[in-house]
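Shown here is one chain on its own, the form predicted alone, set out as C-alpha cells.
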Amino acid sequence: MIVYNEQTNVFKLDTQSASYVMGLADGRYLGHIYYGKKLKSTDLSDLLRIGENPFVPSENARDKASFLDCYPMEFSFGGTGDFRESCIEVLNEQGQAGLELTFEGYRIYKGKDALEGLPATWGGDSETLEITLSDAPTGFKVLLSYSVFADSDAVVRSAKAVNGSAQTVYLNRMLSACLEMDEEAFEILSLHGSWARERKIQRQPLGYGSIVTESIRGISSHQDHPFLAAVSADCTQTAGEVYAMHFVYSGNFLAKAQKTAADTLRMVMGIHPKQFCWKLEPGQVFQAPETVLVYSGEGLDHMTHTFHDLYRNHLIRGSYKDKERPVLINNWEATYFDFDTDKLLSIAREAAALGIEMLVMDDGWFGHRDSDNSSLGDWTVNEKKLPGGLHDLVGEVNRLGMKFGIWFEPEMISPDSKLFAMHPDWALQLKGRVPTQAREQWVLDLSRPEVVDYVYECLRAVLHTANIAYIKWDMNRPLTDIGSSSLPPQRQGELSHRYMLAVYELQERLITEFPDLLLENCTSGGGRFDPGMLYYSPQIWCSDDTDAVERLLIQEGTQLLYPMSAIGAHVSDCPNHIVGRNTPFETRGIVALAGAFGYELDITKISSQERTLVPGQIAQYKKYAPLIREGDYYRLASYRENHQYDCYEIVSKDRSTALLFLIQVLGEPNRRSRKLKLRGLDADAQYEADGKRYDGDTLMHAGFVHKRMHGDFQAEVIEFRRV
C-alpha cells in the first residue's frame, strides 16, 4: 500500500511487515524519513528534523552548502553542497558537473512496469510510487521508481535519467539507491571470495569512513557481490534489525556504506561509476537497473525469507519456475576434453540404468577443441569426435530415456579460431594494444549489433539440429580491454554497459524462442552468481569447487539470499578435482541436496557401491524436491563459526514437514550429543522422526538431541512430518 499525506508531504509505503517513509523539506528536497517496523501514521514529518540548525535554505540562505550535506537525501546529488557519496553525476558542454534535485510530482498506480532491456521483479498484486526530482537550471530529471507487493516484504527501487535539457549531456554516474539513516554502531554484511571459493560471509564494525564491495571485472565476480546490509550489533538468524541492498545487475557494481561525521550512515547502490560515461542527446533517457530493499527486525532469517520468496516469485521465469529440473550429469570432470561419441554413450547408458534423467556434454564439442585454447566463436561440431554431428548423438542419448544438454561459452573468441581469422575487430581490444588474454581468450565485442546477431544465430542454429533440452552458458573470463573499433569515442564510456544489455538481450531472445529450455548460467562456476541472471536462468552453477566440505561455506552465503531452487549443486569424483580431499559418497550426495541436483563424474569408473547408492539419492531428491523448491529456509549451525559442523532446516510453507540437514566435518572425542533447536514448526502440533514423535513446541524451544555421528565428513538428512 502506497499513500502521499498532502498536508505533510510524506510518502509511506506499506509492505507486510515494514514501512517506508520519505518527504519534503522546504516543500522541495526529498528526504528518507524512516525504513523498519511497520507504522500507522504518516505524520512523520518532524523525523526530518527540519525545524534544526541549519534549517532550510528558504530560511537560512547562507548556510544552504551546510542543509544539503546533512540532509538525508533520498537520492543525493553532488556538486552544489553535499559532499558525501553521490548518485548521480552530469556533465554538460561547458564540462562542469553539478545538480541541485527538487521535486516535481508523482503518481501512483497499480502494477509494476518492466524495465527495457533490463531483468527485473514482475508481477502478482503490486503497487508502485513514481517521484520525479528536477534540476530547475538545465531541466534534467531523474524519475524514481518504488514497488512494493502484497505477499512481500521488499521495496524495489530502480531510477530512470532523463536529458531534459536543449544540450548533450553525459551522464558520468547513475546509481540505483540511496538509503540514508541515522548511525547506531552498525555492522556490514557483505559476500567475498575468489574463484572455487565464492560467497564467502564477511561481517565488520563500520567506523568513521566506508566500506565498499564492488567489481570493474565486467561480472557482478567471484570477488564480491552486488550485496550490503547494515545490521545491528546484536543481530542473529532470529533477532537484531537489518537493512540489505541487493542489485539486479550482472556487471560493474559499486556497493558503499559511509558512516559520515554527523553520525549518518548513507548506503548506496548501482553501476560501478568508472569506466562509465553515457552519452545522453536532448529527450533521451538512461534506465539504471533495480535494486531490491528488505528491512528485517526478526534477524537474518526474516530477511533471507524476504528475498527467497521475492525472486521464486517475482523474479524467476520460465516453464522450470515451479517444475522439478531432471537430475543430470555432466561429463566435465569425467572427461575434460577427451572424449567421443562412445565415451559419452557409455556414461549415458550407465547413467540412465540408475535413473538419472540427463547428459550434459559439456567443452570441447566445437572446431577443433581439444584443450582451451582454440575454437571458441567456432559453433560448428567436430565430427572427428562426435560422427554423425549432434543429431545421431541425441538421437542416442534420447532412445535411453534421457534428455541431453550442451555446453556455450558465446561471449568469447579464441585467437586461434576461424571466427577471429575472419573477424579480427570482433575482439574487445583497446587501439594500438594487442588485447590481454585470459584462459588463452578474448571477449567479443557485443556492443556491435552484428556481433549479437552472429552469436545468437550460432546457438539457435545447434539447438535447431537436435533435441536439446538444456544450456549451461558459462563465460570464463573478466573484461579487459575496454575498447570496441565501432563506437565514436565519446561513446566508449558505455561499452561495459551495453556489454552487459546485450548478453540479456541474448538470453530474452532464447528463452523466448526455445520457452521450453532449461538455462543454466555459470561464470567460471558462481562469477555471475546474481539476481539478473536469475530472471533468465532458473538456476545458476554455484561454484567450480564441487567438494563437500568447501561447498558448506560456499552454499551458506548463497543461501542467505538465493532460494536453494537456484543453486547448480553436484556429486563429483572423488579425491576431490581441486583440493583433493576425500568424503563420503552418501555425504556428498547430502551436501548436493541443497540445490538443483546431478552429477560432475564419470560414472563407468565409480565403484560398485557407490554405483548402488546413486538410484537412492535420485529418489531422496525427487521426494524432497517441492519442499527443497519451496521451502523456507533456517540457518542453525554454521562450520563457517564453529569450524565442526554445518546444520540447516528447510520447512515447508504449511509447516507440515521439516528437513534437518546436519553434517559432521570433524569428528571429536569424548563429546556429547548435540542439542538442536529447530525453527518454523508448528508449536501445537507433533511431528514424527525414525518412529519417534515430538511436540513442535519442545523441538523449537528445548530442542531436538542428535547423537554423534563417528567419524569426518559424515552427514544425515532426517525428515520430521506432522501428525
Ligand code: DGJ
Contents of the next structure:
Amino acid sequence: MIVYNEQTNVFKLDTQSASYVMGLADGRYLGHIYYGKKLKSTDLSDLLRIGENPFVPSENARDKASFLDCYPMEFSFGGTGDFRESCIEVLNEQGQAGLELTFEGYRIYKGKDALEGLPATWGGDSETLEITLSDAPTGFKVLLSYSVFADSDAVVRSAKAVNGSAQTVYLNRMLSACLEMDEEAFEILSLHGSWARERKIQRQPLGYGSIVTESIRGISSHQDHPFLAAVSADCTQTAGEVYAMHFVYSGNFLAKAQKTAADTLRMVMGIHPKQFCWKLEPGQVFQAPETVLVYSGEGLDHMTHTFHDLYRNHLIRGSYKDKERPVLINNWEATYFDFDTDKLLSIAREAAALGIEMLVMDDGWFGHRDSDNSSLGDWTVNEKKLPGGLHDLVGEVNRLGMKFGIWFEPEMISPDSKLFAMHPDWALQLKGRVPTQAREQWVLDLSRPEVVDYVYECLRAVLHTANIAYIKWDMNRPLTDIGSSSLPPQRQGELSHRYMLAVYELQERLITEFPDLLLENCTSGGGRFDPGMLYYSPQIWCSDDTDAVERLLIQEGTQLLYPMSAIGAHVSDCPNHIVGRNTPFETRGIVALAGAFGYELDITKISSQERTLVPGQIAQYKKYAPLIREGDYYRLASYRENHQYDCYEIVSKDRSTALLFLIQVLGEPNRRSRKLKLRGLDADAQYEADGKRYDGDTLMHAGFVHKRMHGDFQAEVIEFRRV
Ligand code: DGJ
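Okay, that's the form predicted alone, but what's the structure of the form predicted in complex with this ligand?
First the chain shown before, then all remaining chains and molecules of the complex.
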C-alpha cells in the first residue's frame, strides 16, 4: 500500500512487514525518513530533523551547503553542496556539472509499468509511486519509481532521467537507487569470487569511508556481485536487521556503502559511471535499471525468503517458470571439443536407459571448432562431426525419448571466422589497436543493429532446423576495447550499456518466438548470474566448478539470494576436472539436488556401480523437485564458517514437508553426535523421519540428534513429513 499525507508531506510505502518512508524539507528536497519494521503513522516528518542545524535553505540560504551535505537525500545529486556519493551527474554544453533536484510532483497508480528494454520485476497485485524531481534552472528531470507487491516484502525502485532542458547534455553518471540510514554500527555483506569460485560470502565492519563492490568487466562478473547489504552487528540467520540492495542488471555496476562524517550511512547502486556517458538531446529519456530493496528485522532468513519469492513470483517468466525442468546430461566435461554423432548418441543411449531426459550438446558443433580458438560467429553445423546435421542427430536423440539442447555463444567472434573476414568492423575495437583477445576471441559490437539481427537470424535458423528444446547461452570473456566503429565520438560512452540492451533484446526476441524453449544463461560458469538474466532464463549455470565441496560454498552464496530452481547444478566425474578432488557419487548427487539437476560426465565411462545410482538420484530429484522449486530455504550451518560440515533445509510453504541436507566435508575424531535445530516447521504438528516421530517444537527448539558420519565428503538428505 502507498499513501501520501498532504499535511505532513510524507510518502509511505508499506510491504507485508516493512515501511519505507520519504518526506520533503522546505517542501522541496525529497529526503529519506525511514525504512524498517512496519509503522502505523504517516505523521513522521519530525524524523527529518528539520528545524535544527543545519537549517533548511529557506531559513539559512547563507549556509545551504551544510544542509545539502547532511540531508538524507532520496536521490543524491552533486556539484552544488552534497559532497557524499552522488547518484547523478549531468554535464551541460558548457562542460559544467551541477544539479539541484527538487520535488515537482507525484502520482500513485495500480500495477507496475515495464522498464523499456530492461529486465524488471513484473506486476501482479502491485502499486507504484512515481515522484518527479526537477532542476529548476534547466528543466532537467528525474522520475523516481517505487513499487510494492501485495505478496512481497520487497520494494523495487528505478530512476529515469528526462532531458527537459533546451540543450544537449551528457549523463556521466546515472545510478538507480540511494538509501540513507542512521549509522548503527552496520556491517557490510557482499559476494565475491572469481571464475570457478563465484559468490562467496564476505562480511566486514564498516568504518568511516566507503566499501565498494563493482564491475567494469561489461558483465556483472564472477568477481563481484551486484548485491550489497548493511546488517546490524548482531545479525544472524534468525535475528537482527538487514538492508539489502540487489541490482536487476547484467553489466557494469557500482554498489557502495559510505559512512559519513555525520554518522549516517548512504548506500547507492547503479550502472557503473566508469565507461558510461549517455548523450541526451532535448526531450530524450534515459531509463536506469531496477534495484530491489529488502528489509528484514528477523535476520538473513527473511531476506533470503523475500528475494526467493520475489524472483519466483515476479521476475522469472516463461513456460518453465513453475514447471519441472528436464534432467539433462551435458557433454562438456565428457568430451570437451572431441565429439561426433556416434559419441553423443552413445552417451544419449546410456543416459536415456537410466532415465535422463535431455541431451545437451555443448561447445564445438559448428564451423571447424575443435578447440576454443575458432569459428565463433559461423553458426553452421560441422558435418564432419555431425553427418546429416542437427536434423539427424536430434531425430535420433528424440527417438530415444530424450529432448535435445544446444550450446551457443552468440555474442562472440573468432579472429579466424568467416564472419570476421567479412566484417572486421563487427568486433568491439579501439581505433588503431588490435583488440585484446581473451580465450582467443573477440566480442561482437552489439551496439550495431545489423549485428544484432545477424546473431538473431543465426540462432533462429538453427532452431528451425531441428526439434531443439533448450539453449545454453554462453559468454566466455569480459568486454575490453570498448569502442564501436559505428557510434559517433560523443556516443562511445554508451557502448557498454547499449551492449547489454542488445543482449536483452536478443533474449527477448528468442523467448518470444520460441516460448517453449528452456533457456539457461551461462557466462564461463556464473559470470553473469544476476537478476537481470533471470528475467529471460529461469535457470543459470552456477559455476564451472562442479566439485561437491567447492559447490557448497558457491551454492551457499548463490542461495542467499536466488531460489534453487534458478541454480544450474550438475553431477560431474571424479577426480574433479577443476580441483582434482574425489568425492563419492552419492555426495555429488545430494549437493546437485539443491538446484536445477543434471549430469556433466561421460555416462558410458563411469563405473557400473556409479551408473546404478543414477536412476535413484533421478527419482529422488523428481520426488523433491516441486519442494525444491517452491519451498523456503533455511541455512542451518555453514562449512564456510565451521570448516567441517554444511547443513541446510528446504520446507514446503504449507510446512508439511522438510528436507534436511547434511554434508560432512571433513571427518573429525572423538566428537559426539550433532544436534541440529530445524526451522520453519509447524510447532504444533508431529513429523516423521526414518520411521520415527518428532514434535515440531522439539525439532525446532531442542533439535534433532544426527549420528556422527564417518569419513570425509559424506552426505545425507532426510525427509521430515507431517503426520
Ligand atoms: C564455459 C561454460 O561455463 C562451460 O560449461 C562450457 O559450456 C564452456 N564454456 C564451453 O566453451
